[in-house]
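Encoded as structure tokens, the following chain is the form predicted on its own, with no partner shown.
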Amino acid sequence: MTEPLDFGRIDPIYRGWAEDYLRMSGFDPAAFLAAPQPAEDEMFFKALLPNFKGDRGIGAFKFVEATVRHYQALDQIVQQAFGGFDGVSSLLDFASGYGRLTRALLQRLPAERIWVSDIYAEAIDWQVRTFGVNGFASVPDPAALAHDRKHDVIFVGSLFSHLPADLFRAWLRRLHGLLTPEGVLAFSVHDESILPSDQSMDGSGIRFFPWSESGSLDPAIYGMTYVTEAFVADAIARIAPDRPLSWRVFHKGLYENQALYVVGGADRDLSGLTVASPPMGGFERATLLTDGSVEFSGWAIERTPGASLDMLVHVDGEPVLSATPTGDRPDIQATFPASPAPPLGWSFRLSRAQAAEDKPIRLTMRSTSGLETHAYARMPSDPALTYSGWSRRALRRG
């Protein structure tokens, strides 16, 4: 039987990296990691963890990293629309699962202002018990949803990327109806740029495949969905045919490759809204050179149009040097189709004393957009695996 993810019992190296990542992102690690993640969480145990061969240390670090990226998108919207979280009277995280984002929101909003909902009623019951937030169960049919409270912000991290056409339109209309007039609804989709290469988009502007990472939801209503911007624009237009709504789309705006749509309430103008995407990258190789120094190398990508990267190296929390770009990485490009800038290779050297086994090494990819991402490595006594960003490769010792 699967056990909950107890953050206090994972490999201390990964725990240390997760705590550092949270501190660097403005969160209290102790509060964020206090509650174990339940064994029933399909998104962690069936979707994320298998990508890392069941290694809970790596999985826990990725859990933190993904949550911060999730939060970074929401934070930009809230800052611009409401001047910060203090201006939000009610926020709904819809399709929230077991509360990954709730861990971050609790450090920005009182629990009484946070609402969560998911089709897994037990996930909502767990969040209400554990975090003290408000919650209600979702249902397969949006017309049957028993909730009419209005919210300033509704965030839907990954539901519309799984819905067939009729449910896509129906849920979009139902959730928009829960907004205050000045509210904002943000949701992510798989756009056509990441449609599998052996498939094609038909004239309807949506392709739905009846399968997903879920082992329990009906694949007829929860599968894998890819859409064109024209399809989403039409779905938004159907919400209020007599009064066009203000909306924006930000490609690569959420997760690794999902597009983020933001739709305003009846009185909300979003024409000036901007949402940047955090950079991504990771370590790949550590090479012990003949003079005793160690050369580290890897890759990075800037995903915000018009922005550029600095790559700063810290050892044991202290700044040391900058990583040097080493040219384009076409082998990484396929992972980020239609990205605004090509992925780059990078490298840097440390003395053997700097790369001692007890010293964590952090590479901060700092974008001119204002967003940062952090990758980590450590010289182990045996060749342990280290991961960061999108990279799932071992840190090789050459």
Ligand SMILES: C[S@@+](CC[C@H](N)C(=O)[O-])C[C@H]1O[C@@H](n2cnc3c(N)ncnc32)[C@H](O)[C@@H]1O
Given for the second form:
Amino acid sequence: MTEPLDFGRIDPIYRGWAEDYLRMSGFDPAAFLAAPQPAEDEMFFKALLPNFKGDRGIGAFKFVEATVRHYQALDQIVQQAFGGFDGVSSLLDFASGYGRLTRALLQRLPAERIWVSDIYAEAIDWQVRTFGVNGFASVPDPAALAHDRKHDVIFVGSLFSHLPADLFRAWLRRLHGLLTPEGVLAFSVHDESILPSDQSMDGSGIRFFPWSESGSLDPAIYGMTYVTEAFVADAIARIAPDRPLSWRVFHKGLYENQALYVVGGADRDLSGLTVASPPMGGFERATLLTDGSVEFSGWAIERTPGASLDMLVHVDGEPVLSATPTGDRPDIQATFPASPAPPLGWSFRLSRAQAAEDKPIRLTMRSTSGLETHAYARMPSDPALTYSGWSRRALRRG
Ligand SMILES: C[S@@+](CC[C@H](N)C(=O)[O-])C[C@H]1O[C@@H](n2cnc3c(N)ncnc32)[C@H](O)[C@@H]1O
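And the form predicted in complex with the ligand, for comparison with the form predicted on its own?
What follows is the entire complex, opening with the chain shown before.
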């Protein structure tokens, strides 16, 4: 039987990195990590963890990193539309699952102003019990949803990326109907650029495949969906045919691979809205040099059009130097189709004393967009370097 993810029992190195990432992002790590993530959470145990060979340390770190990325997108919208979370009287995280975002929201909003909903009623019951937020169970058919309260912000991470065409349109209309006139609805989709290479888009602008990570949801209502911007534009136009709604799209705005659409309520103008995407990157290699120093190297990518990166190295929380760019990384480009800037290689050297085993090494990728991402490494005692971007890799000597 699967055990819940207890953050207090994971590899302490990853726990330390997760805590540092949260602190650097303005969160209280103890509160964020207090509740174990239930064993029933398919997103964590069936979608995320298998990517890291079941390693709960890496999985927990990636859970935190992904949650912060979600939050960074939502925060930018809330800052611009409402001047901050204090200006939001009610926020709904729809299709919230077991509420990774709720952990972050609880540090910005009183629980009474947070609403969560999912088709998994037990996930909502768990969040209501554990976090004290408001919740209501969702249903397969949007017309049957028993909820009429209006919300200033409705966030829908990775549900529309799984819906067939008729449900895509119907859920969009239903959820938009729950917005206050000045409200904002943000939802993510897979855009056509990541359609599997053996498939092609047809004139409908949507491809739906009836399979997903879920072991329990009917694949006819929850599969894998890829859409064109024209399809989404048409779905938005159908909500209010007589009065065009204001909306924006930010490609790669959520997750590594999802576009983020933001649609305004009847009285909301979103023409000035911007949502930057956090940089990404990670350590790949540590090489012990003959003079005793250690060279670290890896990759990074700026994902916001017009922005640029610098990369600051910290040892034990103290800034020590900047990483040096070492040229383009076309091998990584394939993972970021249509990125505004090419991925870069970087490297830096530390003395053996600076890179001592017990000292956490952090690379902060700081974008001129204002967003930051952090990657971590540590000198291994056994030759197994651990870092945030991928999985464990061996230390190279040379
Ligand atoms: C890919 S997960 C994303 C979960 C969460 N937003 C996150 O990013 O961690 C998709 C979620 O959509 C939920 N879902 C599927 N159909 C739904 C429906 N009709 N109404 C509400 N939630 C639904 C699933 O149960 C699942 O929790």
